[in-house]
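Take a look at this single chain, the form predicted on its own, given in structure tokens.
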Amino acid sequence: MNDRLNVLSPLVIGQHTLKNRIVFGPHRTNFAVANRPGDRHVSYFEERARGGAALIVVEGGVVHPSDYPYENAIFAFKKETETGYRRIAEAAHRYGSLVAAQLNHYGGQATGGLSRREVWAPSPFPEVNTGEVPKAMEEEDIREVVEGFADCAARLCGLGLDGVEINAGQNSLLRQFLSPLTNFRTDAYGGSLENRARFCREVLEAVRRAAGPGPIVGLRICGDEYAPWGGLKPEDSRDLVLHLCGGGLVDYVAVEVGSIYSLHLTAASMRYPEDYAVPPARLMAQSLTVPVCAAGSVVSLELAESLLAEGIQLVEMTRALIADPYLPVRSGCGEGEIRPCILCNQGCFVHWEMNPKLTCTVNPRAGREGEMPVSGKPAARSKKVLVAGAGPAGLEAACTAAERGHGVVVYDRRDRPGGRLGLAAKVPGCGRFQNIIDFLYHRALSLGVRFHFGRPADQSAVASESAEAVIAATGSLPSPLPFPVEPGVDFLISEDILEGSGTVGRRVLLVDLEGGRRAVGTALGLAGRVVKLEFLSPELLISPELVPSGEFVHWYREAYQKGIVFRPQLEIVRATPSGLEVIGSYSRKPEHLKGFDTLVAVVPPTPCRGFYEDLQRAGVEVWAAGDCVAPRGLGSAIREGRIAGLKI
């Protein structure tokens, strides 16, 4: 890539000039300390500014005390937040990036559990995801919130921020007023388009007056709620924005999608096309005179370039910049391969009750920029390092050790890199997993790492390589079955299906004892090959681990379309040639399932620690990483691989 890319060209926005068209959009991080931006925020945003993002929009700041949407929200309405906001702006300005603060009120999409008071919304109808009934806002409440937006805008712009963004998109009170799906008022703030837009228009007018003509004022809008029976459709959102943008109130419009009935589409996973959220932005770009920013899942420069060619002027590449903060710089100078975002939603999707801090599956430094260096210090002495395993942990470890000057060789029993992740990449809709395998493998080769495939690491390999240090990334194997399988049962495990080494009959019963993605991948791999496929689980719901990443709804729809039959809440007693003996997880009622040819089991993995423990006993310098330590997710494997590479 080079500087002739349109995405790297400057853009005048209001009274400011962006150095390129790449936006690091607002997203929840859970980094706040005492509801204030802290050191972690500063390091995080500074890294994206150093990497070349033109506009950084800080996550939604709460504008009024009636709103307490999640534990680690930023309370922009409190003056105690000013130091943190100022530090973020100063850090980003050192690299020529502009900074805007998103301002928001969650409205009925918040919960009273934290605030111990009622939540506010346009109408007193239960929120579809929480069931909480909000208070219908009175006009005095509306005036208070308008003043809250204006006060925050004035203070933050006065601190040196370049502008603010008003959220009328996902998770916002303003969208709830704009949408007939949630606004059933009969006063001046409900009914017609003009009435539903009145609150948002009043906010924009007050913010513009308070901030003045100089600062940027952006508007984030929901382009499609995916609720055609009553929600905003693209044409509706376009008409609303045309009404709201009159009179120079707005300098740009960011368009996203998804709402209360489509939370899984607010930040869709790899199972959706990269441009799934773009159509409403295309429509608005044809009608608006201010720049339109396309949001959603844009992670490739190729898509960004095509959108600019269509008339969209800004591209939000948030998840891509979490994965590689230096994407803009790398694309301009052509130096260094871009670490790919794989849209897995496993580290950056933090909208759940545990309030995890944002991380990134493929970038172990994301959210820990102040703790983990960009590259490790050169080793005091170059060592011969053997890495056992070419899965994600082993590949990251090899790259890190080689970067620091060690001579690295990798052994793996398989005939290709990737380990078990390579199997996941074969699942329909999950091909992006291969992208991170390819990135790490090619990076390792460029750093001079040698590979021996088809040969597992053992002590003879350590001796023949004269290895002075070893990193054990030997992964995991399926656990033993927790139920007996009698002779005569046609039985396979999920790895047999994903590797293509097992032959199944026409009627398959899949038993999921894990609750995650491997069973889903196995089922999807079987669906087109068999006449009947039943999916059995002892859990209350099938595949509960897909909820945090936003893949749950998509999986259920896909299973329904493919004719997969769900059988939850059943525990297996034993498998016999005549069928499967089960018992209800809650009813404790026994049942005998018949009519299947092949039983396929998905069992939890168990770590392969033998090689690591043997070397420990032999007194060899050895470090463990990934599933060899304990089977977990891809992010843990890559993070521990990097840490192991830094320790030698």
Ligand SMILES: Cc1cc2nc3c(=O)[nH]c(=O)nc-3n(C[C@H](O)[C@H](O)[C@H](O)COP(=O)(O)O)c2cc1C
The other form holds:
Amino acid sequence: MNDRLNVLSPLVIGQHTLKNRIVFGPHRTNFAVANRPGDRHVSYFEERARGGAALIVVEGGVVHPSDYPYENAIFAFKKETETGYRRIAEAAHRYGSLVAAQLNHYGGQATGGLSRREVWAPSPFPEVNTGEVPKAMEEEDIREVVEGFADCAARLCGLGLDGVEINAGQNSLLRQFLSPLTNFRTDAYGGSLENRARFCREVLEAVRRAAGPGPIVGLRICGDEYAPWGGLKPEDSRDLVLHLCGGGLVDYVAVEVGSIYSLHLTAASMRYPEDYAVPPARLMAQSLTVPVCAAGSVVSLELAESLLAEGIQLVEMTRALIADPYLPVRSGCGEGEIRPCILCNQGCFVHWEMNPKLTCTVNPRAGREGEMPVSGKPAARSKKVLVAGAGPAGLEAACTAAERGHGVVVYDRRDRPGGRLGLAAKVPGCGRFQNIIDFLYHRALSLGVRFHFGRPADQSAVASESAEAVIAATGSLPSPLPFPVEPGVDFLISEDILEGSGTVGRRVLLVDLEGGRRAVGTALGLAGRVVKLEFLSPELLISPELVPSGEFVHWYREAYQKGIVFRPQLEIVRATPSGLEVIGSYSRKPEHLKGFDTLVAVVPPTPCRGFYEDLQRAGVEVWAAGDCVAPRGLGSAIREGRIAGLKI
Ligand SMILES: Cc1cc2nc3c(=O)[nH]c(=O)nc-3n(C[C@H](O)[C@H](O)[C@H](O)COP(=O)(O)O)c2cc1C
Ligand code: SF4
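Let's compare: the form predicted on its own is above, so bring in the form predicted together with the ligand.
Full complex below, order starting with the chain above.
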């Protein structure tokens, strides 16, 4: 470890000393079993403690039965959760990390769908995302919730946790009271700053009374709601925090951003700068005497160091530690040793209907620490292994096999590592994809893996390398078009644009038959090069795959700024030299679209399985990984690459 890094220096908060400045912040995992912290939680947090996180904040525990925000939420108000919380604390303490439980009530941002009762909020107006009209809390309700916070704090600190963090940030009832955006009350809990802050202050006072002076009490606050009207701005939040923190109630303040009109900004995607959330934290650090923790997209040690130099005293590096739990202990070795979080918001974003358990696109062990080893056991016998394909699946497979003692060579038809992900990395705003390619490639080189670029793997390569085992990571190709294209149509597929090999006319009609990021990348690659760009899709909404990660907000804004015209809800019948015949997806009304020079289609990928199947027939030991099994995404590619490397 490098003691010269400020991020590794200790910090006293309240009556405790944190061994460094790195916080693993609270986040939904969906790991709970029967609404209690389970084995998965314990292994997950233990790993981050072993990796060196100074403070682990467990995902928001629900403080009152009026709140049931998501199916696998932890019901901190129930005694049955105590064993799980105690086990997390014991596991983290073994490595010198401190543990705080976040305590929360989602208020109007929950849904009655799970609880089968009304949701509670300051005022009876529909929540902007769910449309659900809450019950305006009565004073008795407020008293009960205050008691809920205090009771949970007392019990959890009594179990051996080092403290609690009170959530008044995104997704919280307390923020809904603090903000004039959601609080329209005319009683003692609405109107002036003091009145809006009253509920939160009562919670903090009750929590401090119940927990005593010893435990850490943190406050999570929204530093900027980015609302079209009435929302909290950094100065408002600073004034609120100054009012709330008086009298030693709070030991640290974690500052995040984003609210009901800006959900996508609480953990922004790679399309935003890494320091996008810092300004309010900076402002608070100038005014507060308690330590301020900056939260939101801090994934590099470089930014962490510069924040500390500015007077911010703690940095939440949540996604960074999901991607590489060992970031703190590896930080002295340089960024090249750290598996980078690419801010893709895919594996770790679990806010969608299927309730997936948290994982990570670049780190297949995330959330599976109890099942998957940190590194594979050394192989019983070192073999000569040929990996076909230097995309993410092939690179991960090569690293894993080499780590286990095999001699590994990688063949790829391209002249560079990364496969199709290398194309994604060239899309404006998606450069972070290159970070994981670079990490895996350099790791493979450092493990002694040899590379042959510009040379597709075939049976003769297998023979000339005397390969005893093969991993096929040959990826995918565009599938055939599902609609007829008559001769004479100027027609390309998205790969021609992304590879830079196709020439388009001045007016382009882009047809997206996939709904994901490749079409967005293709459109952004074309915008600026053409005078007119229309984006057509049979879907109800353009780019539906970008909704769960929140990326659609940035993409839609960019599209409007660049003059890209959206044409959703149109199915293609045929392309003719005189135009495109379409039919309304719902209206069933035929239309003939004209006024474009080049048609560009984004078609779903189809697996390249020929090499794998040939070797199987030839009786060679061969394993398949990534898109050549079935084209899905980067997370599946890396996970299956790891698994293939462990099998040989
Ligand atoms: C332009 C473009 C954008 C892509 N964006 C993503 C993405 O955001 N997330 C993802 O999981 N895969 C994305 N992919 C697909 C992955 O690149 C692909 O599934 C992966 O590289 C397959 O790995 P393999 O070739 O090693 O099997 C994108 C591909 C392209 C060409
Ligand atoms: S899934 Fe993506 S955003 Fe989430 S931690 Fe992993 S790399 Fe980072």
